[in-house]
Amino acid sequence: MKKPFRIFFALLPHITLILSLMLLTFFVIDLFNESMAFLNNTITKYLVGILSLLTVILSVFSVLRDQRPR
């Protein structure tokens, strides 16, 4: 049970990344062409909540991870 955990926590940063990266690439594309109205659809709004919950998973166990004694 623990491996599926440590994988999930291991893939989070990176799947949190991704998701920024894609989001500020909508931002960028949407202030030169707002006819895309990337910002305006609900697929990214799903992305924005998806890329929310992830990140404070991601704070959560990184302020756990910080915090056990060595």
Contents of the next structure:
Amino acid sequence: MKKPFRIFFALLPHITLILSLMLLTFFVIDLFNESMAFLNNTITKYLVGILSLLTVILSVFSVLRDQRPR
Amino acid sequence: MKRTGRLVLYFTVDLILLGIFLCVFALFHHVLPRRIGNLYGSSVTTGEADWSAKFPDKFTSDGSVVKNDNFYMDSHSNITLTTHAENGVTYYVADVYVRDITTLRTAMAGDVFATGVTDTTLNLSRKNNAVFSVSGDYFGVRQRGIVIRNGEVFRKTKAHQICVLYYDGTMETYSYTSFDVEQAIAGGAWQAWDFGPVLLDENGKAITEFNTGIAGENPRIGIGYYEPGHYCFVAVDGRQSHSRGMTLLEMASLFESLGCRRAYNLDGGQSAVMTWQGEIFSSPAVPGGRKISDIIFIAPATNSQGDDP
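I have the form predicted alone already, so could you send the form predicted together with the partner chain?
Zooming out: every chain and molecule, the one shown earlier first.
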């Protein structure tokens, strides 16, 4: 695998982890104060989109790695 | 051991990045001023009335001003302030008569409808030359919530229970589900606040159950309605040695005992401030009170006539 890909796949779990924790934080805040719209705003919608995309890539990568002959 | 150390380092870096990202998000979502402007134009002007004949002894007929430490009267407004201390709570009641509804006004920080733009109640009061003012519903801290101010419609998305003051002087309170913003606009909404909760039922009796996280003892601001042209405002000191603050149940009982037909809770806590003749009258939980988005105020007759809407 080329170096940029290696870096990307090394960083991928960390980015996914950070985004997930951010959204969990917004979720908890939203439970207490819905009207501040931490979940229902444009920035968060983009974050959800990015997280979903990264999760798909991470999952596919993980499945492919598991299927690789040892 | 080396592997464990590397894992700890990775997670530490992840947590630091998480903190940085949260701060950047909060900066854009919450702190940086974002001017929204008026997207919806004016409410329907209907049912405006002059209550000078209804309350003939409440206004001066020659344009003069009568005032002392607790009383103010001019040709358009009559305000009596009383201070009460009972059961470990200090609160202030402003009994307000207005000649027409445009005397009871609101003002926004920076004169713009925006999030992230705030000022103290006292500064907003002085900028608007208010005789009397209280802090409003702090609409700028939320992305949702009905905002109609001085007949202009700024935001139509509901967030909580809603209070509407109409051009005809009536004040109505609504549950989240029963409120229809288009109906309120067509009915001549002069002001609308979205904070709550509603404190009295349709018979003027105190509501006895509140399903909210702010029901405990707190500094508070509330608006009450007797009849068109006659209103009251209550400010409660709290979180201090001289005053513990009021629960919503106590606040509701107070408005019932005052004889109000409708009553509504506005933003309290550190926001709760009442000003009188250019000075802070209540005792806010923090010096000067929190910077907020808006105030409700009564201006001298010369300020309140003919400039708006």
